[in-house]
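Here's a solo chain for you in structure tokens, the form predicted alone.
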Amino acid sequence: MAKVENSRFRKVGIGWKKVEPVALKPSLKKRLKGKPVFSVIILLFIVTGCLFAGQLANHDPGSFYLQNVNEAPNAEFYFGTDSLGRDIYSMIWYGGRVSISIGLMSMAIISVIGITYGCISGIANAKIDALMMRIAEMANSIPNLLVILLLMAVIGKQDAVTLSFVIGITGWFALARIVRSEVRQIRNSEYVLAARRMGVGFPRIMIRHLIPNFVSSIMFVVVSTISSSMSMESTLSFLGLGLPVDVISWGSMLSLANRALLLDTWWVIIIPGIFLLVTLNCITSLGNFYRKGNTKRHSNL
């Protein structure tokens, strides 16, 4: 039986083929859209220079220049000098170094506290919960300034680790909250449940189960903890009970700010506070980033 072609419809044009839609990638400035990228670039040539202190440094920022006090800024100290004589350009370095280990150490003290308190208090039983709870309220309602000068007086040694630690065990309250009412949430999922019937510990648990599931929603609390810190430095330095004089950092060379304003010296205290408000700007920025991103992922849920 001879093969009936049907007439009504034949495919035209030689090497006829089926063609795909091609997704078109999104161009470079959609995708670093609402991302603070300028804020990150100046973060790091902050973070990079205080790293290589050693090299960008013109002058040693201990020593005193006794010829050269409250000089302006000149082709010798770019930055002027102090009522001590000392570089304020080579200090910025050196002091970023002492500023940021500060905000860095006391964000890693109030994440440990903070985290663990809060999975204690999420996985508990209600009773326990609740006494957690209010005993955390109760100590976030004492002024942090108040509790910060009380337990520098208690230790007496005044140094970077020192502060650090007093300002992380005192600042970890409002992480510790959020992180609690992230594990109410997950606490009875199937995951949790079958590792705790199974005999897993808490630490594991907490570890492999809890923080993967909520570290997206405390970023922004995390990242926030490193500008606060620096800020509680530095207030402490400016009122004269934090780092000693001696000891590098911006907060203590704005602790210098009363006499430069008798002197008119406004290069010791702008200089500084640019360096320090840029700073804290900048990770504000990080930290608002991350909630904006977790406000959206929640939105889309």
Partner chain sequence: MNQTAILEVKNLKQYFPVSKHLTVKAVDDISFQIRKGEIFGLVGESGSGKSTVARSIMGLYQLTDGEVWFQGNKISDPKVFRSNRRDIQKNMQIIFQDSAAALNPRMTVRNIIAEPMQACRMFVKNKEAMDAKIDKLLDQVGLAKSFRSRYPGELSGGQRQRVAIARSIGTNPDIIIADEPIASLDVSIQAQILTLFQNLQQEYGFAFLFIAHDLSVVRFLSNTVGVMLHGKILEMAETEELFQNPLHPYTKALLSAVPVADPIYERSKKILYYDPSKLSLTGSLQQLSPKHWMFCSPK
Given for the second form:
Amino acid sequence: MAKVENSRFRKVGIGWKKVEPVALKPSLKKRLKGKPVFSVIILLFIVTGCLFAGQLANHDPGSFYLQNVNEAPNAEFYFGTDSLGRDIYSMIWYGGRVSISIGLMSMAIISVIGITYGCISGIANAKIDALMMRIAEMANSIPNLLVILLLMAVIGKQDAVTLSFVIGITGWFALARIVRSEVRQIRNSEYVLAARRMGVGFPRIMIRHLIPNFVSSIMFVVVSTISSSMSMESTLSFLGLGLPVDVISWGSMLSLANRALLLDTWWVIIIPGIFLLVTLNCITSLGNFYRKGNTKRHSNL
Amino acid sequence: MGTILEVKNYSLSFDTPEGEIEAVRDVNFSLNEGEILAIVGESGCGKTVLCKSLLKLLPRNARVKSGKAELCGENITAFSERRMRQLRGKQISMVFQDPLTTLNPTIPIGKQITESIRQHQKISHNKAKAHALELLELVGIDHAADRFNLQPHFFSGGMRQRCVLAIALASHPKVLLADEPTTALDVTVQAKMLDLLLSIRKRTGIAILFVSHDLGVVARIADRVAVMYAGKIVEIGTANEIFYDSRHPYTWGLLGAQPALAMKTGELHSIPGMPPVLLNPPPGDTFAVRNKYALAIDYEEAPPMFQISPTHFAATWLLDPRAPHIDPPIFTKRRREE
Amino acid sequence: MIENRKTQLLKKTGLRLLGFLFTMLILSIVVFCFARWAPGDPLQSFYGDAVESMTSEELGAARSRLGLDAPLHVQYAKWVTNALGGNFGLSLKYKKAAMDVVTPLIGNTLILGVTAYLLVFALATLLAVTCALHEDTWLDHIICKIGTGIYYLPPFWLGVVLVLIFSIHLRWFPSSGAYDIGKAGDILNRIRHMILPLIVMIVSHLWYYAYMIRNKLLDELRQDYVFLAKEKGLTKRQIVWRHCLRNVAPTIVSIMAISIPHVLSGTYIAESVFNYPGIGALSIESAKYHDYNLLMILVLIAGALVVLSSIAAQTINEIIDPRMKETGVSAWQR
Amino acid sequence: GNNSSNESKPAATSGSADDLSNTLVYAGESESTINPLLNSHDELPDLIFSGLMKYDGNGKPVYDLAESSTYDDATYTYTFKLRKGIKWHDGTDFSADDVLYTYNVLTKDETLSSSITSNYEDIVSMTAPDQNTVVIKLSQYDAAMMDYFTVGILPKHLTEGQDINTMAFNQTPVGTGRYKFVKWDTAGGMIVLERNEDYYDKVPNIERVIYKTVSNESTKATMLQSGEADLAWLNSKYADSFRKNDSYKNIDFKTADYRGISMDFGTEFWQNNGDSIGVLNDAIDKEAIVKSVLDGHGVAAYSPIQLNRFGGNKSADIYSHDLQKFAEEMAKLGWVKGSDGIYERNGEKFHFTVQVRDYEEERVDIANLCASQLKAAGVDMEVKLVTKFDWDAGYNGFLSGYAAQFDPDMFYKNYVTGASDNTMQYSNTRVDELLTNGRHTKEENKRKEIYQEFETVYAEQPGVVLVAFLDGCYVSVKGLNGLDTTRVLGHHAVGVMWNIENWTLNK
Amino acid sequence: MNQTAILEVKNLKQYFPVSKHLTVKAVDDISFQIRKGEIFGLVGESGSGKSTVARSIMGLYQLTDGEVWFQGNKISDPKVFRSNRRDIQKNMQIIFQDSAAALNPRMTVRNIIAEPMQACRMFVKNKEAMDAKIDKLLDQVGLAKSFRSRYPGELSGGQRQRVAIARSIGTNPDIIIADEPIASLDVSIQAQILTLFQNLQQEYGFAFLFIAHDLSVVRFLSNTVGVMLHGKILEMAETEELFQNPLHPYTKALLSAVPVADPIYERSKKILYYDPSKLSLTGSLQQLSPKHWMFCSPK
Ligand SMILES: Nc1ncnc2c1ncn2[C@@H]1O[C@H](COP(=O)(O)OP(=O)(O)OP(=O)(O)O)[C@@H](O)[C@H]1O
Ligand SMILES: Nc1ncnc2c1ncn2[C@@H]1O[C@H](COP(=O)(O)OP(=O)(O)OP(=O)(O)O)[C@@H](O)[C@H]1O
Ligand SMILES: [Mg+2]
Ligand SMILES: [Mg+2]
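Having seen the form predicted alone, could you now give me the structure of the form predicted in complex with its partner chain?
Okay, now the whole complex, with that chain kicking things off.
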């Protein structure tokens, strides 16, 4: 006994035993906690649905079933028909394809232009910065529609890519402003100075040092450009500047709302609305999740 | 001199996604009126968390696991947020670690001080202002009246630190928790600041819990010193006991790491390794893995507090009668006069 | 020192005003050219369907009569000289002075736009503070979820639904117009007409800004000065309202400044859904119908608002937060 | 200036301005000018102004400002005797000078840009022997001239010497009509009219008419539903939603307003393939379109003057929806279906573009349906929505609408080769002959024969694929009485207020 | 120590015009030189312009006046700088005070360390060589290989500072400018880093411009020391000479205020105070002895 005691009190010094903190493996449930599982599933469902629109649709989305005008949802027309007898169910999948791709493409264009412009302006010296911001402000006060009108005419085609391009090119000002102010906050941080000093070029600084550090704070703005692009598309369709009339999108379906409302056909109004809302909300909660993951600190309040 | 603040078996942890961080573990100490107790220890050992938890300024994921803190005999651990609010600033106040960020950058200094005064005393605006000016002068800011309406941006680091002190003193608290109040200052300003604290203590009898990792500063100001490591107080005693007769290997390590000592030998005694992560700490003494003098038992069982003198305690198995005798490094015995 | 700051501020503001005039000049040139390059026939708006039955000689004559055939720079020079004299030309569609088309309507839009604008930011701040005070509780979650949900509703869609419920079924609020017949001076009547448009405008912008402010506030709540404020014994509310909000104010002010065109364009939807006479719809119309002179005025008004407000924002921000001032030399000179 | 004198005259009726019990609120389209010379497609000029003649319920010209007239066959000269004691709304006396002035503007003013000037090309000279007599001399006989004398007369004293196109008068009109203009409230989006108590004929029962300018089709319907309007012209679908509702009345007029696809012969495609327009009629199920888009409120169209009293020749109805027949006809014309199911001839696909104005929902629907039906038959008609027609963009056609509710001569300028309104460059020597003859022929029966022949000739080689004639579906509140549907309305169902003086309102 | 200077600063002035009426003279006419393998310590009160000196040398500001010579090139001349940019970027590296701020929180340790080498076109094509080099660097600064894939946020302050050091020595620079590299570290880690610096100097022959405000640290590490106040170097001497024989009253005050971990001594010690506002701004650095310079005002 005493021997054991003595051996316990022998001097052993550093590193006698490897001491590892016990790492607990969290359960699956715990790992998924707080993650937007539900949103991911729904979004996957909608996106797959749109991708396989051809397989899912049971009617031609462009056809007018004149014998089945304004029918409520039923076994043949799952989501009903509109005032010209188009099948809402099939239109939803085809329309989603167009709307989601326009939303994403415009978002990409807006992000690229807005972030690049904002970064340049944020990093440039006071004079160039002021000039760039003035230009953005000016561009911002010209009615989008006028610019779009001109661009559409110059490009001369009306398809989803052109439309996204045009929406993108007129929609980046706010983002640029926000990015610029974020960049101004981090541009004098030492890691940026150090990188700059080490001869790292601007594009690399932007991609590696600036963007990762402000991306979480512009997340919501970026995500909401998806929704604003979708509704811009519907406004443009409404004005005849959008996609050709036979191309269906959720936006153009929604713009039938006022007509449907007077005709008491709720399914024409509600169903595309629900799809749009659900999709956007799912995308938002993904963005939020990303944002949260980036700010781990707790409130001091 | 009565005890004004007493902390008993105090443990506190944070819930994080990775697990539980035990930031303060079974801490005991008491603070008397007019006394300055210094807490030293390296970064991340839980000094700030301890102070903040006394004021209940911790985020929602912090949780007091056991023990209590008594202020003037009242158990404040159980106080509601509302009662704490009445206490804060008035009975017990704190000088925060980083003066650059603790002042609100957009509000004029004067307003930040009067706000503190008026929160606890129902006095007129002008009176509060007069009082605030007094305070600013007390902490040694000249041209206080001119600077009253300037934002912190226009103050130097040292001045800001002193403003934070002025705010902490605004309502004449009984206990001041000073969390590294001089780290941002250069030595000359730091010396002035320390003298200021000493003189305030002399005048008002305020009790100060002085947190620092600079042993030189502690040597100048503290009556008693507690050495913290990984959330635990590993040694506590009067200043002389700690500086001249320390018993814990960690205290030895701290004292030995002073560059001032390396002048002759040209060799710096650093403590090897890194401070432990407090996430699910392993059993035994957390310092063992960095401890030259570690005993086998250190790796298995945490040591209890051994009493050395009525005021001096240390938590190391080296003090156990069964432990082999170890000569402390010579520098721990050395005094300046020698 | 204080005196210095004041004169400095004045000087800066003066300089900025100069910059403003210059900006307006550039803006007018850009819009002038843009409008004329855009495809379509301005005569359409002048003669309406009659153009369909005009011969090409007639069209040519009409063009030269309206000064549409001169080279671009000549047209612009003419426009500028006239504009400096206060004459902004004739609206092609309305066939009267463009200024006269705008003036009766601008009041309507300003009332609607400014009210919406102020309400949006007041409510956004309120919502943001509520969320920040209750961060990560059910209240915050619910507000966030509902907020985003409603924000994504297309505004024209929402407008139509509101009309169905509140005008047609309940008959609480009118579905169109700015006021009832003969009630132009009746404030209550005007408010009744504004409620539905306001709801649409507010709902379609509110969460965007509320969320931005909320996130800024949450960042702010993670600052150390919150501890100091708490340590003084301030309540949570006091801390958020007095301390955090003040620090977020520059951001809010900047957002407000850049959001003017955004909110103004919101009046377009409200105006067209609720048939509310105003310049929002007019500016879209003028772009669509190539009503150049009208378009110029409207763009200049919008531009002036935007640039002036951004100047104001910068000035306000420098007063609130002296750190905003651009001092020192950029580190990016080489 | 002018309208203050109007307003200063107190309303000689009972009730305050807020009393709306005898005020008709009409939800109409947006307005920019109220001037009978510039604006021939709207209700307002007709209410405020009056002409020498006016149309009666059957669409025949009867006397209005003129009391009587004589016509001298040899010299082609009309002599009008004017009514006496007529006053302008501002109190000034009306006289022959005003008539002369107005017709001078119509025939001589170079700056006037109006679509109707060509109607008066036959006028050679005008004189006013005295204050109550106007003599108008033509160069040759013109069967439609009496119709064209219905144009509203402008007050010389208020408009002389001004640019007719842009004068302020256009927004503050003063006339001699049944209602006088009170105020144009732009900020409120309404135009206020008050009945003319000094009207020389029957003074209307309804005290005030408020014309609300509405830019959105569906808003007109919601305004009716929310009680903000008493009368509006709606498209047939919206109108249908009121039929079940007891508090509203549906008043369905016949109109001469057709919708069709007009082909532009100025474009290369139709120059090559102009022979293949008529056959398209076989591929379009017009009945189905009438049934679905118009909810049955209209008729399938076969002739542009089908509903005119001179037209309606059933033997001109030579097409029917029959894909079999269509395929045969196409084969005869030399078209062969390509691999993509679209016909080809001489290496050219049967593909053409059609511009469609987007603000009228029915137009868009009709275009879409036609495109889809033609596509099913093998013809690719591409629909391009535009806000305003763009004639320079090279579209092959447009979705057109027009009406000849009065004299069929209204089509002369559209179909005669090189005529002023023949913008689609339609050309057919037989049609030219017939329409010219129709214009200068006096006897009604002969004219009828001519126009019926025109119908058959045109049907064989049409420039427009006619789709349907619309009904003019008006909806009013229950208390509005007196609307008379005997009158055939014009383009956009205009003319509903032709007998407004007989209407009564009981809210 | 009689090799030629690799870095020489001559009459460096760096003014910041804050407003029309106020110009901050952050650095006001200072000169010094650093030889190969030498550690030059720069001390002074906070705000005295130490960091500005470092940044000016690094070329982050437009110099107000003066010259910076690096290996015989006058790099303060933008033309010379531009033509030698690669060389300068490779051979002059900086370590900042706050390692948390100096490392991009969104990059892995590997990428952080690799960045300057990539910028200098080292190992462009050869990923293995780069990885080997990174492992070697980590080893040099005493970190395990496993740190490669971590993010700065997952590291302790001392580890972060090591990463920053590894980053700066990756390109084998001739001189490292260390701007208060240990100020944010606690005592035990400080000692480790100081030892590391010592090793780097002795084994690899790096020269340092070592900025600190802790005099005892500077005394331990550096060969030569300069004392700064209000943008001026007040005293400059070989380390022991300065500490044994301080001449300028401000240096004396500083030395007297250095806290020592000895309570009895500390409580009784007399601190000399020096009012910085008394400093006359006219004058120049005079050589008083071969290894000792002091700022003297013309009497
Ligand atoms: N909100 C929190 N959530 C999780 N862990 C925390 C939180 N706040 C502090 N900690 C942890 O608690 C431990 C103690 O931190 P504390 O700030 O008290 O250290 P300190 O002794 O004050 O160090 P320093 O000298 O750097 O100020 C650290 O390991 C830290 O990671
Ligand atoms: N970009 C700048 N614009 C204006 N003033 C500046 C700028 N950079 C530094 N200064 C000023 O120059 C002076 C010297 O600053 P510097 O950072 O060099 O001091 P330091 O000695 O490094 O202080 P510390 O020990 O606190 O790091 C300070 O008064 C500072 O306010
Ligand atoms: Mg701390
Ligand atoms: Mg510094």
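Residue numbers count along the first chain shown, from 1. For clarity, a rigid core is taken as the largest C-alpha set superposing within 1.5 Å between two forms. Owing to the predicted nature of the structure, the values given are computational and were not obtained by experimental measurement.
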{"query": "Core fit, then Tyr117 C-alpha moves 2 Å or more between these two forms", "finding": "no"}
{"query": "Per-residue C-alpha change between these two forms, Ala75, threshold 2 Å, rigid core fit", "finding": "yes"}
